[in-house]
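Okay, so here's just one chain, in structure tokens, the form predicted on its own.
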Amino acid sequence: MFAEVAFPISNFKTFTYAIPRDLSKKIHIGSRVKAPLGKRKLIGIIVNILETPPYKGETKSIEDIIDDFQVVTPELWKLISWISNYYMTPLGQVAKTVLPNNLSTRYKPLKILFVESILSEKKTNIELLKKRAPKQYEILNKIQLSKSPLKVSSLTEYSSNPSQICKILSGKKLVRLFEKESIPSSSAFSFDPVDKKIIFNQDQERVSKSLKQSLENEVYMPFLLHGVTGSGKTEIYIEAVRYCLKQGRTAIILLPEISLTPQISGRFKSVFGDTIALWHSKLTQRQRSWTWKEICKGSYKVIIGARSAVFSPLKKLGLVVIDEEQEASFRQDSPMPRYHARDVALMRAKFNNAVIVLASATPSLESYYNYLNEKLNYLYLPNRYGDAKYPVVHLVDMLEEQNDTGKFGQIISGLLQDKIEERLNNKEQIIILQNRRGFSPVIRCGDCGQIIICPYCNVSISYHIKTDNLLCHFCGHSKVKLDQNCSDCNSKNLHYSGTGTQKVEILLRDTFPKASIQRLDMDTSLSGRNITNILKAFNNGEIDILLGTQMIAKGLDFPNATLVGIINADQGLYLPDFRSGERIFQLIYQASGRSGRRNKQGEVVIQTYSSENPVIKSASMLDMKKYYEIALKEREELDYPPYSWLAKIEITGSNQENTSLLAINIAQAINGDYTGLSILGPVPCYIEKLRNNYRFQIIFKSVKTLDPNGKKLHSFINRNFNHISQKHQIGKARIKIHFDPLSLI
């Protein structure tokens, strides 16, 4: 028996190699497997299962498998086959991120060393020991006074080695040792759980019975859930996971951010129990490992998590969830394979004939266009859930505050220092949106008015005054304050201009001083334990003002905030990209949501520079339809997605001059094209530097109507690109191919 094994490396090429007999029950395809690959030996995939080696010669020999059971099940298979194919990356990398290396079903927690007394009753007189040896005196004491058996690890205060002592006093009869297995836990990254009494409405239970029918059946369905922000949505999934797991399947619930997974996975654990687990990126890898053994065994039915969770390994998949489904964290643009997990979550809820939701207040205008044309069977929630009352909207023209109040570049209108005033009067809470982390996004030079950029970005440095550091938030290069000066004319005049989070935080505390302000952002959210944290101290009340970026704008559910303030809401409106306009519109509408969510009517106060825009406009008046008429149109127009199919090629290197020359070379040499089918470029990219390279892009554009189901469009990328290298003198520059990018920045 021989088997194609394909190697996380960067071509398509597959490696043959014979089957061990002791190993041949053992194997499969979607095995994972560690054999010899030149001089390394590498983690693999099996591809393919032969009888007869193709071609004669020595034939080295796989020398182990990862995994004690099948982890891939043909319908897991069958995506990491069709994303190789869609997204042109080879098997080997694409198992990679599906089953990474680190992780095993071999997995085994770390052992814990305990200690208990044994001493007996007749057996007190230790008076001899205390004489003797007063080190092993005074641990023993400690583990006499213990109700239970102590960590051998906490006694490090009564000696450097407790280890050692206890096994003394083992051998003397007078302790026992024993381990323990440390499972561990997720609970920090979560609320406690909390039951709650659910009646459904009307909508509720319409759209509830609509989704049961259909895991009744068991057969593929896809479904648009449309539901304004408080409409109940969290509950809907919750009723369908219940009916779900009644049949013996599974369920997936994918969220955008980290920040949503600790109060949705409290409300399903107070559900569900143990059978829920979490995956994310801020789990540590003694979580993540013995996660997802446990998932590959069956122990956990229901996964939530970030879009990684997509590829988790359940059995018997019967439902996909995909909230706040419009958010482009769904995108991994790098490493490859460079996917969507909401494309992805389709076509692995097809493989497996399941249901799939995408759900939103806002949904993606893809999405809404699908629905439109009978792609997706449409779901509606109109309602706040129970007597919650849409929020009351106060748009604030900032141009006019300044004309007003005579105060130029005013962070805090007065209608938002009023409103916060009375809410904290009241006992209620605020939350305040900044989508700019640090102090000042602008560094100018007073002296030459040049702006200070990252050397290895063509953006601009931001500065951050909790570190007295500047930051560059592409690439993480940071400069000590003191040590910056101009660049240009080596002036230290310099000026911090524009708003960041830890500006306006430093402006709420000196205004409200009174106030427990907390801030939640990149910065403060390096764990997942802090986010943690932070969200269960608001929604106990423990933070007056909540302020942060677009993490805390969406999917988060407080009764007692009844104030959204919004301090600029044109931040990213006018960035030369065809999605910008949908972007921000989105981001204030489910902003807005967060108020008032209950019986107290909320109140949302956007502060804007644009006043006049329509997207500021209908974001401001909640009104969804009008604006996506707007979009759409301007999209059809255009010729955007929703009306084409994508595609992009980003060429990235270290030289400007040779990177440029090689994407024209490669625009020159694209072969053929056919109707329907746009070619913009080579142009540098927006941001033409990045991490110290030089970045051009070539766009393709194939319109729906000629080109339907996009296969026109992929045939011919697969055609000019699939082996590029071979085609031209890369050398250490890169070919990104994007299908259906979320951006062209």
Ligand code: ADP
Contents of the next structure:
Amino acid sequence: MFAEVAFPISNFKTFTYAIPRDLSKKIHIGSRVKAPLGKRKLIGIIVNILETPPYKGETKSIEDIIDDFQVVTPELWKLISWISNYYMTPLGQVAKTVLPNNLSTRYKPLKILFVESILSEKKTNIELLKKRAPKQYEILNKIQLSKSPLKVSSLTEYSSNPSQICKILSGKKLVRLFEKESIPSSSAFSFDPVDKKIIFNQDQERVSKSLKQSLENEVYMPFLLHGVTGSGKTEIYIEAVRYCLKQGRTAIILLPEISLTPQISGRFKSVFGDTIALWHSKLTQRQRSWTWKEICKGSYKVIIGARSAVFSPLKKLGLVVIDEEQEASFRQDSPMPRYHARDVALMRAKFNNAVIVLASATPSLESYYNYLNEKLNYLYLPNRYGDAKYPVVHLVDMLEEQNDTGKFGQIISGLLQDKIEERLNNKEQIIILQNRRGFSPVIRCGDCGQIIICPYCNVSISYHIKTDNLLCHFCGHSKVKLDQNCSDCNSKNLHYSGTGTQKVEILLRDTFPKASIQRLDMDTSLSGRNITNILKAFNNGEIDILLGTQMIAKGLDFPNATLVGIINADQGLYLPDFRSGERIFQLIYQASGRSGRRNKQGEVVIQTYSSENPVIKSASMLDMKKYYEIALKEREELDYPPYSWLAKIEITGSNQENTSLLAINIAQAINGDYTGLSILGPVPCYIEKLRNNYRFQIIFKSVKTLDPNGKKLHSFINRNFNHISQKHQIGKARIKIHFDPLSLI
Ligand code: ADP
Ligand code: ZN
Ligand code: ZN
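Since the one above is the form predicted on its own, can you give the form predicted in complex with the ligand too?
So here's everything in the complex, that chain up top.
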């Protein structure tokens, strides 16, 4: 017998080896083995087992097998190969993204030093300590007062080197020191387990039954679960996972945003306890590697996580759920592979004969179209659970407001202010959405009118009042405010216009001085613990008004939040991107869905300068079907997805002229176009310069009526760009290939 082995060298190329007889029983696809490669001996993984070698001649033998578990399942390896092929990314690059660093699972959890008191000591010694060694005394006191062992590292307020002092105390037999392994704790990302008495309503019963039946069949089955906000989708996931585990299979739940993790994982934990692992960007390399190993060994059965959780090496995967499947964060654009976790998950489910549920109150137009075309099975939850009703929505025309009050650029309308007041008086809670962080997103020169832009990107720079600096939201470039002059006329007379969350926060604090107000955006929530604490505090009623960016707009379930205010619904509406309308609709609809999720009637106030815009209008009527009809028609007329397949070639480089020239050369060299394909460009991207690189793009659209499964476009791009993509570079310019790009700007 022979084995194909992939090594974690730059390209993960595979090599064939003979399997020695004594190892033949122990070797499986996915096991790690040691084998000679050139003069070295390397560790690789078996990706295929063959009866006969693929070529004649001598084959070297595998030397040894490393461990008794599979690092990768055969289906996962198949998925890695599929991604490499579909997204035109070298296998090694995909494998590096998916697998733990260098295939290593040997990282051990860090050991953490704890200390606890030993009670038997005589008082006199301690009194002596108080005089002679006050630091030791203080620390000892702290340890004695604590009911449970303390992390030594938590004692830094008493001494810069607490471990040394604890060692001295331990030498005097006053305390005991011991080490504990630090396994990735999920408590920082999780609400406390929440027990609920769940009684399914008829709709839930029907949906749940369909899912169970499909799970029972153990074949690939893709669903679109369309459930209005508050219809109880989470409970449906839980019931399906329960059934799946009973079958001896496993499940993955993908969430689009770290802010959704605490609530959902708290619910899951109360039902499934410690069989759940969280997988997200805040895990360290060591924790990832350790978690990977534990998943391989079967210690976890359910993984809840961000997009890369789609790669968890679970065996016998039976169910994948993608919550809020429309979210753009499921797409990775950098680094390669540039993949969409939803599409990858569909493939993974296929390879595993699993059920996959794409769930949302506002599905992506793609998924909605796929349901209309019977590519997805449709499950519908039309009503909110229990007595909860849909919120009443008020649309405030800010232009009219301006005319009536004579006040220009008002941030909070009279109506929204009254409604906030009313809900505060009723001791109910309020969510305010302003989908832009910082204080002021546009800084304009008062003398010549020039807008200050980031020196590295062609976008306006934002002012952050908390840190008193100017910050580019694209590249992170930051500058002290005082140093900033107008680049055109050198004036210091700068105006801070536009509205970010920090400006709204200050205004809210001025207007409602007695209310407890908390902001949640990327600036406040750098750590997972921070996010969790803020959400917990809101959940417990310690915060009256929660203000934030899109992080707070979806998925969250707060029983006492009865008013949602959307400061500026037009944000991003006029971006030249075919998806901007869809995005805004979904954001407004989702944000509105946070209001009135129990028996109290909820309300939503949407502020807009475009009250006649069809996106804003249908969003304010919470009329999804109507908007989707309009949007689909528009897409069809313009041959945009879901009516076509899309690819984008992005050409970037630090020299504008050379990059532009290269883009033109590439466009001219393209050959072999076919009916149904349109090529747009090359043109400079909407954001022409990003991180000091100039950007150009060529868009390819292939209509589905003539290219039903996208194969034509795929082989066209392959033929034209494969040789380029393997080098990734021509001179200093880079070519990036995006299949099914989400954004064209
Ligand atoms: P969605 O995700 O669809 O917006 P959730 O799953 O958050 O809705 O459900 C809304 C609220 O209703 C949650 O607090 C949930 O626990 C509760 N709920 C949903 N279904 C049931 C049920 N069958 N029995 C009891 N409570 C339920
Ligand atoms: Zn100026
Ligand atoms: Zn920048």
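Bear in mind that the values here come from a model prediction, so they are computed numbers and not experimental data. Positions refer to the first chain, counted from 1. Rigid core: the largest C-alpha set superposing within 1.5 Å between the two forms.
Once both forms are fitted on their core, the CA shift for T467 between these two forms remains under 2 Å. A movement of the C-alpha atom of I165 reaching 2 angstroms or beyond is seen between these two forms when the two forms are aligned on their rigid core.
Taking 2 Å as the criterion, F512 does not count as shifted between these two forms: its C-alpha moves by less than this amount when the rigid core is aligned.
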